[in-house]
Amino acid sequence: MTEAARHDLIFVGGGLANTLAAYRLKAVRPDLRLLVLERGARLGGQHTWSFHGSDLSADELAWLRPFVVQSWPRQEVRFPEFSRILEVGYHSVTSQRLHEVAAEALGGDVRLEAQVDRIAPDHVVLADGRRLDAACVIDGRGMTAEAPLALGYQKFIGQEVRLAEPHGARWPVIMDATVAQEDGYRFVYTLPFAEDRILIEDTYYSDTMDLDADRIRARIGAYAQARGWRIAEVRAEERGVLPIVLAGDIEAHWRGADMARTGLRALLFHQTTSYSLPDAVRLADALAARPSFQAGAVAAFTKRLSVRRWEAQRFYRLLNRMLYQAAAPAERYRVLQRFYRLPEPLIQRFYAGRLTMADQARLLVGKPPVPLGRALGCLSDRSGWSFARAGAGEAARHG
């Protein structure tokens, strides 16, 4: 079966980038006609996704600002050695409101539930056998389990908890190290959403994607407990296991793609820290500015964008291998609590994508956190292939 050809976009896949490109071009060209094919029930899963007052300009967060659920006047980080507040604004997004919002403005334009057999440039077929035709076919399903890359991984469990009292945070803690060190950098980060209700979230920077959802639970509590907080009620939990990228080949990775590709499918996110927010942005006003939407233009209109983010990257995966392989697992806290103690405009700088010469430099000099001869062994891309191919980096699947 084949339904009318009727689609200028069809974007196939219903998470963060899909939905904020497919917003921002109903906004900006409201003559397109546009589908987001969405496999679950509403638009981006469970999740919530953070960023900083200084990752965005002052346009691109006008356009956001419906979807943002929180802001924050500063925020904070704690080590077993010192704690900071940062004094830079923090916001967040989660997956209800990107829906609420995404689901008014783009209306008969989403279909939920909706099961891809396969997917072409030009149209994809449904489960059922129809056929929908398009100019454009955007792929945003997440990263593949064949991406030429080595990883190490972030991994978290949350849980969004009602309290039986006020918890007193003012602002977030976006990483509490003070927490035992298990299973590499663990971390605890806890968002106030209101007095009385927490997003308490337990993160790991990992060697391996296990996640021990009980014990991870039982120490969530445990966190709780310790800082005198009652939980009432669990209101939502959200789990993910997010790409730290040590190494790859980026032109392997495009090597016979055809199609267009948007956030992690196009590895377009933040390869140290993993978000992916701003890049979601950026992708989508920069679809908004093109004139037409011919598949093979736009597929290699992605693929430029993936290249460019990916080269401009090369220190941070440098910065990710030292993490990695340097520090013992115990020990990297170490790395985060000495970055933290730098100058704040470039720690925004980092955590925006833009450091400068200057601020690579700064980063390097002075002794290492870290075993001097084992962080001179990760200057090479190599020494990450091979950190992988010793079984630290698993294939990873990410939806």
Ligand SMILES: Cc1cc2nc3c(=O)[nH]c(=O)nc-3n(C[C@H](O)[C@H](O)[C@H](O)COP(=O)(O)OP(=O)(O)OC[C@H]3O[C@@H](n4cnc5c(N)ncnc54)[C@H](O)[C@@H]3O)c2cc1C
Given for the second form:
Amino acid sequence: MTEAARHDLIFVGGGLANTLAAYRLKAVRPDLRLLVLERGARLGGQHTWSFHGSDLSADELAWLRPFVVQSWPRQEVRFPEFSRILEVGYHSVTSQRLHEVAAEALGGDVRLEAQVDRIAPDHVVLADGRRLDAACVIDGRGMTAEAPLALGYQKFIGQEVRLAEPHGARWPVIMDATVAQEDGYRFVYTLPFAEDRILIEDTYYSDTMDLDADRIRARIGAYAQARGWRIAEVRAEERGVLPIVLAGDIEAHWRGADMARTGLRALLFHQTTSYSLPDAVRLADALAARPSFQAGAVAAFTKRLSVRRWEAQRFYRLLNRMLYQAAAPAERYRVLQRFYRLPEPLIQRFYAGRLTMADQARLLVGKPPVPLGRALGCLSDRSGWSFARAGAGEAARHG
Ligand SMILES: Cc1cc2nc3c(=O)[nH]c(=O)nc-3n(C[C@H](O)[C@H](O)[C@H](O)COP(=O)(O)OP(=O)(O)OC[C@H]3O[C@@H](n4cnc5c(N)ncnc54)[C@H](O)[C@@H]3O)c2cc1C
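Since the structure above is the form predicted alone, I would like to see how the form predicted in complex with this ligand looks, so please show that one next.
Every component of the complex follows; first up is the chain already shown.
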């Protein structure tokens, strides 16, 4: 069965990247007939997406503003040997706000609980058998388990809690690594949303994907208790097992793919932090600036952006390999502790993905907190790796 209306663009998946792209297109190109198909009951799932103020330009931040639930003027990191306050803003977008703002702007262009079973450059087939046609279909269904990547993982559970008394925290602590180091680099991340409401996230830069939810929840409780915070209510919980890319084959990822892709599906994310919000904002602008939306051209366009972004992150993958392979898991925190002693503009450029050659040299010279022999063994970005299925947690290195 085919629905009569033909769309200019169908976005498959109403997650972060596709929702922002559709929202931006609706504002800049109201003439286009858009459709977002999301299998869930809301756009965006259950997430808090944050970003550093220096990740986006003023223009980008201006159109993203309606999605931002909270902004702080500074952020803090804590390590066993030192703490530091960074005078750079931090902003958070919640999936609830993403849904409210985008659903209102897009109106009838969003269909929820719409599971797409088959997808092609110019049409999709829904689970109920209906076929929908479009000049271009955009695949934003999140990370594919087949991506040819060798990975470490950033895994976490975060609980947004209401406390019995005010917590006294005034800005985000994006890494509190003074906690016991276990299962790789462990830190607690806190976002104070109101004087008695705070997100507490227990995070691990780990070799494995498994997440022992009960254990991690107990640790969140213990962290709160150690800070003198009494949890009155757990308002929401989110969890993630995010990819930290050690190496991969970008050409193989796109081989045979004839679809336009966005977000994690296009590997458009920061490969050391897994943050994808700034990439999603830039892709939304890039799509909105396109003169036409013929499927083949849009697919080639998103592939070009993805390959360019991949190549620009070669150095980040090297750092990841040094973190995951040269540093013993319990010593990984030293790599971050050293990093956070560097000048603030360099730290900002690191997160924004704009490291200069001089920055890269600065990150590598001096006394590395990992054994040099093992660090040198991490140099290859491509050869010697077996790219296990990204979702399977079996990334391995030969030899
Ligand atoms: C809990 C959590 C917190 C995170 N925090 C941050 C952060 O602070 N900052 C940051 O920048 N990044 C963060 N990330 C990382 C990354 O930005 C997110 O994973 C982001 O949501 C990825 O965007 P996406 O659009 O590629 O995929 P998603 O947002 O995962 O969207 C994919 C969507 O496609 C839908 N879908 C899949 N298959 C189908 C189908 N067949 N039919 C219809 N719909 C389908 C899914 O239901 C989903 O809604 C976080 C990730 C998680 C999991």
